[in-house]
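In the form predicted on its own, a lone chain appears below as structure tokens.
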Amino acid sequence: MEWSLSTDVVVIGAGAAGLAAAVSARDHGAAVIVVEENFDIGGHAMLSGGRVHLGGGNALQKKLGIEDSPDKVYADWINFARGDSRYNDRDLVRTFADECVPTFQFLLDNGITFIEKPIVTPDASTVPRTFVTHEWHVPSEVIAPRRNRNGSGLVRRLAESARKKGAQILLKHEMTRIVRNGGKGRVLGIVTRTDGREVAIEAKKGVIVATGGHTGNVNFRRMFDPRLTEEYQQAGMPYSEQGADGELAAMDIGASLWATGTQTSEVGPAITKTRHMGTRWGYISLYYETDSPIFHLCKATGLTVTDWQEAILVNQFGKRFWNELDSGYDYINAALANHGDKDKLNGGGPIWAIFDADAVARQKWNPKPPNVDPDGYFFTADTIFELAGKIENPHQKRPMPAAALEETVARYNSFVTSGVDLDFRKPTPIHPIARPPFYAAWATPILHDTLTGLRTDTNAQAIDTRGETIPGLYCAGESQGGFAQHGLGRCLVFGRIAGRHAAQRNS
């Protein structure tokens, strides 16, 4: 193999785990470089809140006076009584647990910093862990500003670190395959792809896949529920894309999967309600607003909804499913139900929004771009027979039947008038649909959590199917799999973990 670039560790991805693995190699004295297949640094990180789950005793904890330790930590996140915590890996949540502290310390010792106030979260904690990071100060450099987008000062001051550091972050770089010595042999490096050109980068000491997951490959994640097919976008996009890119090329040479049932336990925000509609990225939390540097790809803010008392919900043939005021696992399996589609039996198809102008008025909404993109995720027209004739989307595999909506639309207001929903027994309907123009938004559920993903051991090196390790290769962050914790806080764990031991590795 003819190398164009050396160094002693390469790692794939510069998101929260990325970042956080860069920069503990360098404290170990490894040489490093870093690729990034985006047009900037951060991933998933630098869309999220900033919320970062580590306890055990750390700095903040003590200066607030909350008592907590590494065995605590420990309990709860093996806890059989909660979802998220009693399918986890106990290995890798011991070590988790005993590395809290030191990682917390390990951010503040590289710059970040945080609201000196704990927030709750639904997170495995008998007392309170999580901290927010302050946003990062530069709104330009947000992607998603004004909107408590505090990961930004996460991975922005990691990133700088880094840099200072001297790791080099290569922009732009995306990692086509993994090199290995043979069947058995270490890992080498990687091949990326930059401008039409390979570049093959040589890693002395280790390769550490950092790339966020797999939300975005409608082929991957179907090994995990086959209904998870192409309508259903992912949070992140259109700025991250958890391709699975690092998963493919760690199995390809070997790598297995763990803990895989994490992914579809029904706790978590897996998969969620959208809050956004009308807009094909409408993750709860996540908002595009118009100085976004990415906005001409977002394309639509989205109205958000705040009472879903204000639509109906419908799928591909116009017809309610469930009751719209429900945004837990209950409605998300019915909103991907097979909905009588003979050509399409996975999947539920397009999910859509009905209302009326009085909704618009009343939540003061304004359904027209850049509010909403009319190029398949909005509708709008006078009469609800006409309505439903206009809406076409990709995904929208035939025209939505205009009778069956106007049937919809016409039973659920006889509803409003007895105050009953004799269907899907939504509380005390109130509004009907009834003053046009009558619109129809894009409310499909969207995807988030990476659950699961490739095996490792406690030092976040990765495991072949035959439970041995891979020389060189490691995994931090989504795309590892085994503890199925959301947020920040395990991805900056096993980040720090892989960069030191990949580090510390004899060449």
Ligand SMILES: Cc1cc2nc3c(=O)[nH]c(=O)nc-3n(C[C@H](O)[C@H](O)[C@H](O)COP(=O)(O)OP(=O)(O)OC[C@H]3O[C@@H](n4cnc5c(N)ncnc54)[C@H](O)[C@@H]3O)c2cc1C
Second form
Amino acid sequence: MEWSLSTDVVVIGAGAAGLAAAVSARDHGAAVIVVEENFDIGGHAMLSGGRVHLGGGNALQKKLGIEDSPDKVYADWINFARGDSRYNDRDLVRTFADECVPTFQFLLDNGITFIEKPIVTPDASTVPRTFVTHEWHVPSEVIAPRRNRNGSGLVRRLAESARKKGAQILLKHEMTRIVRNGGKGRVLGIVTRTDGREVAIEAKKGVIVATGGHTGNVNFRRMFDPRLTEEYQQAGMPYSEQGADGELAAMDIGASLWATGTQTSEVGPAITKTRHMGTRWGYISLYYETDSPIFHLCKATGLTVTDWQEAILVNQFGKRFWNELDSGYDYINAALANHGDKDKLNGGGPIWAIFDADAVARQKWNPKPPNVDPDGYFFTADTIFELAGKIENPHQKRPMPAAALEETVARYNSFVTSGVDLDFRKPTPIHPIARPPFYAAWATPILHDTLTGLRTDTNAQAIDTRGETIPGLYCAGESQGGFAQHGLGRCLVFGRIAGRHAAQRNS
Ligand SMILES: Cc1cc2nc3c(=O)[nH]c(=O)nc-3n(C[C@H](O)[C@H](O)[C@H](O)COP(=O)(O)OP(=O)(O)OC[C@H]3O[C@@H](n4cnc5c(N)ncnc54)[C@H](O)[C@@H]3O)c2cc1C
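Given the form predicted on its own above, what does the protein look like in the form predicted in complex with the named molecule?
Let us now look at the entire complex, which starts with that chain.
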């Protein structure tokens, strides 16, 4: 192999796990190159709320008198009564529990600052453990500014520290392949693509996969849940896709997956109901203002739904399928169920919110661009019949039957009159859909968490399908399997561990 560049540790992905790995590898004396496919650093972590779950008795917990310990963290994350804990690999959880406090300190040491008040999250927490980072102070460098994207403060500071310490971050470098010395040998480096040419980078000590997970890869995600066909978008897009690149490249050289049941345990925000409708990217907590540097890709902010009494939700055949006020997995499963499409038995197809001019007035929505995307994600008409005929979208495979939508709306309006939803028991439907114009807004569920990925040991070293370590290959972040914890905590812990261990390896 002819290498264009050479270093000790190559990190693939400049998000939460990758940046922690880069800083940690530099702290332990290794030369580091980070490759990032995007035009900027941060990945999902840039768009995150910056709520960092690292307990065990960290410095802020101590300051605030919150009693916690690694043993308590461990007990919470293996609690069989909780779906997000039940299937976790106990060895990984033990390591996580023991490394929370030093990882929190590592963040403080690298300039990350936190709001000094814990927040309560649904994550396994018998005591408050989650603290929120401060948002980055330069709005134009926060990809979704002014919307509490506090994670920007985490990744900008980590990147700043990594660079100061001498790590090189190569943007617009997409890893396309991991190079291994024969079937059983050590990992030698990676190949990236940049500006249409290949750049091969030698890694004398190790390669760390930190590519953020797989929910953006339809083929890959369907290994765990065949219903997740192409109509489902991902949180974090259109900034950062979880394309499974790291998993695929690692599996090509023998890596294994781990604890795959965690992906479908129906806990937390793995699959979510939309909250910003009429845009393709309407994830619950993510709202792109028009001055976002990627607004040209987003195309619309979306209309924020605060109360699903304002609309009914219908499938591609114009039929309601569940109580619109529900947002849990009962709702999700109903949305993902086949609704009678004989050509496509997996996946529920697009979901549309249908509402009228009164809903718009009550909610003070402005149903015009740039708030909505009329290019396939938002439609208006003077009659329900005409509205059905207007809906055109790549995932709406055939026209919505207009008579069916008319019947659905008429039946729903009769439930408003009687006060009883005979079909789906929506508690007391209150608003008829009666005053034109009428609207149809994209409201299809959105995927968020990757909760399974590559098998590693407690040093974050990748393991193959025979249970053997792959020398020189590491994985951290959402691409790592075995620990179904939502978000940043585990990514930072195992990123830091991977960087440390790779740096300490003999070449
Ligand atoms: C809207 C939103 C809000 C969130 N809020 C929170 C929160 O408040 N608290 C919390 O704990 N978690 C939150 N999360 C989740 C959290 O952001 C992620 O769990 C975390 O960022 C995952 O870290 P990671 O390093 O695995 O992936 P990322 O942070 O996504 O980083 C992966 C990086 O790898 C790059 N990459 C991918 N493929 C390649 C390739 N082939 N070559 C080179 N680079 C590549 C990507 O571009 C990306 O930059 C949120 C996520 C979103 C989307």
